[in-house]
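In C-alpha cells, one chain follows: the form predicted alone.
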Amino acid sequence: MASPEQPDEMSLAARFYAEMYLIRRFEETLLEMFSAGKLVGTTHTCIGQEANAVGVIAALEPERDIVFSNHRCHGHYLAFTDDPRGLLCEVMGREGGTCGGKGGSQHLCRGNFYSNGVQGSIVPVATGMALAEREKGSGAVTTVFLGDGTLGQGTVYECMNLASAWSLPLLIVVENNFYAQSTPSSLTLAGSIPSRAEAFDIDTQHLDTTDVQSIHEAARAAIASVRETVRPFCLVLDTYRFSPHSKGDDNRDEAEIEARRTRDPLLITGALLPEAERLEIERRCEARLEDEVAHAEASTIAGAAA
C-alpha cells in the first residue's frame, strides 16, 4: 500500500513533468519555426535546462516576487507565467504578444517578470529591484538568472558586494552549463563559481543535479533564507543545454552531448510517473501547443495597418 506521502510526491512530479515538457516542446517548436522563417529575430533555447526554471520558480510567489532573466529566458517565462500564447506571438512579431510583438525573444516584461539580452546588465537592475522591495517592506524576493558566461563581467561582482553590504533580498541563480556560447568555461573561469559569491559573505549552495525535485527543495530553502534574513543567497546549478547556443552555432563534441542526455531532466522525472499518466500529460501538452501555434499564426502582424 502506498504511504501517505506518495500521492503528494507523485502529484508534484506530474506537475513538474508537465511544466518541463511544455517548455521542451515549446523550444523545439521555436527551432522548427525559425528554420521555416516564421520568427522575428533570433532565439536562444533552454533545451536540457528546464529543471532549473521549474524547480526554482515553483518556490516563488509570483504575485509579489520578481524574476529577472536573460537571453535564454523562455523557460523562466513559461514557468513564471504559463503564457505560451503571449510568448509565441511575441517571438513571431504578432499583436497579442507579451510586449505587443515588439520586444522579441530576449526582451520580455509581464507582471513581475523581466528579461534582457545584454549579459551582465541584468544583475545591477535586479539588485536595484531588490533594494526597492526592501525599502518598500514588501517581503519580496528578487531572483536573477545568469549563466556561467556572465561571470566574466565585473558588474556582477560589484552587485554581489552591494547586495551583501546592504543586505538585499536577492537570489542569484547561476545556471552553469559549462559554455559561454561555444567557449568552454574551463578556458575562461579561474577558481570555483561558488567561491565567487562566498567571497562577498553570500551564503551559497552548489548542486550538480538535473533532478527538478532536488532543485526545488534547494530553492525553497534558499528563498526562505532570503526572505527571513533579508540577505542575498547564491544558488549554483550545474546543468547542460542540448541545443546550440542560438540556432546552429555549435562546435561541441557530439559524443559529449549524447553522454549528458542520460541526465535529461525529463527522463529523470518522467521515470517517476506511470507510463499512462506520462503519455496523457504529453498528449495534453501537444494539443495545447498546437492550438497556441495556430492562434499565433492567425494573429495580426504587430504594427500592420488595420
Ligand SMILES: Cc1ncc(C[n+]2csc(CCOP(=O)(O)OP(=O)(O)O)c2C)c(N)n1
Second form
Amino acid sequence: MASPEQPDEMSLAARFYAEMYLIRRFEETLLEMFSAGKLVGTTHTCIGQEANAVGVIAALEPERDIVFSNHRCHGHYLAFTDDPRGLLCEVMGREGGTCGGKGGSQHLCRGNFYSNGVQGSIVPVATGMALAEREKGSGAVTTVFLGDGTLGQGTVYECMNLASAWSLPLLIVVENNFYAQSTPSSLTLAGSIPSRAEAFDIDTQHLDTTDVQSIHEAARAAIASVRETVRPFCLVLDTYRFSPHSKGDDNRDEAEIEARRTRDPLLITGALLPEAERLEIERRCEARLEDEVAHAEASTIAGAAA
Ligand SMILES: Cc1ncc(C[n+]2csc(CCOP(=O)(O)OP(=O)(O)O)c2C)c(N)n1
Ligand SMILES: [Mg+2]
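Could you present the same protein in the form predicted in complex with this ligand, rather than the form predicted alone shown above?
Full assembly next; the chain just shown is listed first.
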C-alpha cells in the first residue's frame, strides 16, 4: 500500500518502485544485521521476488480483503501494511513489534494480515476464512501465498478441492522460485503447477515475468474474477530469489543466480523512471529505514520490563 511519505502525484511505476525498493532494502538491512550479530533467530528474505508481493497486493482492498503468507512473508507484510517499524521491532524482539516481539520474522498478525512458517499450514486457515467471509457476505477476497515447494503438502489439494466444490472467494498465489530450500523443484514436482489447480476446476493463470505492472494487471483480473464469480482462482508466478533460502544456506549455481539478475524487478521498473525521480525515491527510503533501525535499536526488548 502507498506510503504516507509518497506524493499523491506519483505514477504507478514510481509507487511500485518505491514499495519494492523498501522491501529490498529492508531485507538487505536484516541480512546485514544478522551478519553483525545484531539479530538472532531466523529470517527468509524475498530479495528478487518483490514484484509478486507488490503487484498482487496493490490489487486488493486492504480494508476488507485478507492476506495469508508463509515463512517468506516480509514483502507481503510490507506491501499490505507499509509498516517497516512494526516488522523491524518484531524481528528484533522489541516492544512495538507487530506481535509484541513474540512472533518474529515468520509469525505476523496485523489487521487482515496473517503469516505462519509451517509449510502449507496457512492454506486451510485461508480456505476457512474465505468460507467465513462468503457466509458473512462481506465481498472480501482471501489471498494465500505459497511456494512451489509447498505443493508437496497434501493439505493444499484438500483446500483446492473444497474451495472449488464450495465456491469460495480464494485467490491462491503460487510463487514458483524453482527451489524448496536447497532442493530444485524439478526433482520433486511431477506435471505442471497450473494443471494441479486446473484439475480441481479452478481458473488459473501462469505468468513468467518479474515486471510488477504485468503482475499487477493479472492480479487485478484474477481478483475481479474471484469477487464477481465467488470462485477460487490460482495465479502461478514464476520468479527467482537472489538471496539464500534463509541467511547463508545457498547451494545454487552462481552463474544461474547471476543470469537471473538481468530480470531484477527493481531494474525493470527503475528503468521506466527519470533518474532524478528514482534517486529521490531511493533517498527517501534510505532515510526512512535509517530512522526505523535507530528506533528499533532504541526500543525495549520485549518482555524485559516484566
Ligand atoms: C511443515 C514444514 N516442513 C519443513 C519446513 C522447513 N522449510 C521452511 S521453508 C521450506 C521450503 C519451502 O519452499 P517453497 O514452498 O518453495 O517456498 P520458498 O522457500 O521457495 O519461498 C522448508 C522445507 C517448514 N517450515 N514446515
Ligand atoms: Mg520455492
